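Below you'll find only one chain, the form predicted on its own, shown as structure tokens.
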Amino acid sequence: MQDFIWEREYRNPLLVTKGEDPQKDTLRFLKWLRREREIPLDHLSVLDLGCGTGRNSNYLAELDNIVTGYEISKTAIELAKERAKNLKINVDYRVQNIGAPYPLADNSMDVVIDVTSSNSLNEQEREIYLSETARVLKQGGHFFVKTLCKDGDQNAKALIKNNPGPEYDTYINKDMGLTERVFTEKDFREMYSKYFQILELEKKTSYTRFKNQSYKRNFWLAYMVKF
């Protein structure tokens, strides 16, 4: 389901963009690793899971990395291909549900980005994502998320209470059918440390556009390693 809906809004978009520049909280989480971290942001092994159109990736291949892309729409990938290919960049961008098992090795990624990714995996596929990204990231690597948080955001809970989805804290979106989970701290830390060390943890409020309509929502933007 979530594959023909991701298709659909590739085609004809409500929420996501089709904008070629980096998104800014995913710069800003690259300075974080060069100057908190110390790591020069070269010849590492990226993975960004729900790649879209190759914002994200085609940014970080220029800058001389090893980036994969995983996207579950078809249409969102031969955009990110051929965006590639203009910049005259490799990125290994396949048509592949970020919940369900990874053909990659074990310990072969350096980073692993997901920007707001992750939110419509239910409960079985949120625990392959999270193990499999355990599973990929290198002893030390580091795990960027970016996801919807439900404290103080009151947009959020209307959803919840208005249109609740079937299962703990989700909703649905019926204009495009597709189901959310948001957030507590709470439970943020209690899933993702299970597996990661949590280094940083912001609330961040912005707005999001949806149907040409401006709607404040808060996200987390986490900072993790793996221990």
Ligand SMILES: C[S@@+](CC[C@H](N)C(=O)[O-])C[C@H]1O[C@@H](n2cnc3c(N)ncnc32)[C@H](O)[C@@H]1O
Given for the second form:
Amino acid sequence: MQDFIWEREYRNPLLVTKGEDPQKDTLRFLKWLRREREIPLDHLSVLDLGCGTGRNSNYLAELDNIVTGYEISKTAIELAKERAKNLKINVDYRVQNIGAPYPLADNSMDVVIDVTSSNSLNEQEREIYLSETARVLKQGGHFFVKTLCKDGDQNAKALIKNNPGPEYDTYINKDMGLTERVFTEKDFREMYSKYFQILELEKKTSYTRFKNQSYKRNFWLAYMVKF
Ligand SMILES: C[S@@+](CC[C@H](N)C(=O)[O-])C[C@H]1O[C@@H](n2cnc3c(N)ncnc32)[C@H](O)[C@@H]1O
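How about the form predicted together with the ligand, since we already have the form predicted on its own?
What follows is the whole complex; the chain from before opens it.
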């Protein structure tokens, strides 16, 4: 469990964003849901895993969806709640580990999103995150994941070599002290296909800025459905 690292990060942010605008890849997924899957973007029950300070949850609630946000950092959840109150919207924000059983009914969610949150789970927690997401999603419900990609990412490969973490394809991010997992396409497909049908899997390169330096990182964007 790396909860204290995330809590420290939100108290004194080095890498996380406290921005309020919805994340762009999430907006693109929502557009795809509406256009390609013909799902109206209101009155959906949505679970946001690792919701941070609520930029995606609050946006979804503003569209008139029923949103639950799980987050390990109390500081982040307090800020998310305050923002929801200012926007006069309702979101069920909870301090909850996404790698532990979810206090939600089976087949209760239309959509689950994980926007770069599950990378810092360990293998045991990841198994729970996968089975719990599958359990709470309705049949035909959609799952959006943005996660770190190993393929073609020179920074990830150097980090694994120089600062290896305790588990397979993990490294310790020295700035935050956080252990993160990266995925090859093969590993990603094998892991998620146990529970979901992968409809789209796209590799995307982004640049993250830290201490006046720009780092090139690769991400997977996955659109999935529960079969
Ligand atoms: C990179 S941030 C992304 C936040 C948010 N998804 C967004 O797009 O703004 C990752 C988030 O996942 C949260 N997180 C990490 N591990 C978690 C866990 N085990 N349970 C719940 N939240 C977790 C972190 O505290 C952090 O807010």
